[in-house]
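Just one chain is shown here, as structure tokens, and it is the form predicted on its own.
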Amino acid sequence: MQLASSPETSATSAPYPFDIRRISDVAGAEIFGVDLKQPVSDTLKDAIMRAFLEFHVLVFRGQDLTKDEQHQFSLNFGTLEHHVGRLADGTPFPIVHTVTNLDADGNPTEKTVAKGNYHWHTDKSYHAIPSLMSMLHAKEIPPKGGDTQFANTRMGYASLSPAMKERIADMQVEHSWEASRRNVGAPPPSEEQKRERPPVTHPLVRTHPDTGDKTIYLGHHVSHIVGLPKDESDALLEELTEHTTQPKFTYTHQWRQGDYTMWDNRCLLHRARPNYEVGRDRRLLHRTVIIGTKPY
């Protein structure tokens, strides 16, 4: 693969076979000079994964991949997940699916936007084996806004009081597709979808399988903390979410045309921001998700 240099190279690029620049102390690094259309060598794949673990969010600038090319690139990092969500005709989302505010005629509209994306979550936590990595490729972006925010749940956990860490250490949380829909005011899932994605239980304090760091594992896919009364569960989940998503733990990604962004669902929450003219400006991104491992 041909690697170009960048005038914005920083000292952090020394261990990597590409130019890389940190863009946030919370999470985020830009990578320059890598054409994701080209085959990925083992050396490059290993370097991308090292950067992924160091920075949690990677942004490859100036990419232009088709859905098939995104599919092929994504396969370098594991098995792609299928989706329980349905298109307007009732068929499941394709494995490379579109995140957009465009209707069937290609016109911007507020009606087609998935409102759940505006709430803090980690992808597919309602799966028994939830997501490792998500990827979004910006094909069309608004002239202003339409950002994506990331909250570092490792930092959030590390800053908890010793008493809170002890309190939540062994708590289990139920996640489900049904709760996810209910929590954002979306139509309930079909019986088929509920059978396809029954409720699952994960630890509230998760151990990152690659780094060993403790993280807080929550988001709008959560139903409740097992064994707590509903009021107490709701209050604690709200308290932990507000704590973890404070500005000091958050990075806001302002999209550029051609950005290809990948992030670590095991130590981040994320949400889209409706800070653009949703009914007027076009926003279209292609999404793939990589299966992870069972949380512990």
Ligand code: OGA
The other form holds:
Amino acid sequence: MQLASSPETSATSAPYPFDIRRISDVAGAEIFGVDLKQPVSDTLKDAIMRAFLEFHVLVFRGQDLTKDEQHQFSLNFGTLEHHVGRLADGTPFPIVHTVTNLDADGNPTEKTVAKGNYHWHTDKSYHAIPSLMSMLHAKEIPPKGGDTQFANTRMGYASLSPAMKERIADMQVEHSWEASRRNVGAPPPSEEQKRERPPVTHPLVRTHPDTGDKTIYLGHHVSHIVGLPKDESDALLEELTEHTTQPKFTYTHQWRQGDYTMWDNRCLLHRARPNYEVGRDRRLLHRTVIIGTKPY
Ligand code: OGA
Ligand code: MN
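Taking the form predicted on its own as the starting point, write out the structure of the form predicted in complex with this ligand.
Expanding to the full complex; the earlier chain stays at the top.
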């Protein structure tokens, strides 16, 4: 590990015990010289969490973890979440699962189940206790494209007009796995999946539990704003999504094989970009998700 103080480190906080460089003003820092296969000391863990809160998206370059090693590393940051999604044979995704455009035979397909990810969302907002952090480890990346975009919902909220802030201040939003499937044109969930993941309600304006920042909390798992007529709800959700995903609030991550990313689902929306030859080039990442706290 390299000991380097970062230009990003303010005079009042301790320097990071790794080489870190901001990638974008919106979200994102890349970190070099840390091997995530190795046990994580408390000092390193604290520094990673500090950087995570400062930059929202961390990218550790040049990693090579097995699924078991990713599982072990992920446990440093909390409890791992189970997944409602099913594999082709009907069994639930394993706790460390694969996000890919490959079919069951290992061939690229346009019909990838990962298509739902093309729409802006925050992970597992259809849970009563949604996720804090998601981690993706890039194993196979197309020669060009296959990016992931992140939108900063703190900046999105902060730049709303005072009138809009007042209008949405107390709104509650229903999120569900069923609405999520409908919104992305995927087949409806089974009765079992519906029982497993009943609809939940969260505030539209969330307070980040670690920073106190207010953020807009929506995305494609949303069904509607509680108590509004459907067209008004749809129009407002669309307006807010458009607002917070303007290019000036987004960072587009161009993957390198070996990247290990961690992002904060409490202050970001994200989506996969189909900007590669989905039916021809291979894209495969390993994913873990850490459970968060009840939004307020
Ligand atoms: C996810 C996700 C986006 C991508 O893993 O939660 O949305 O680019 N992935 O694969
Ligand atoms: Mn996601």
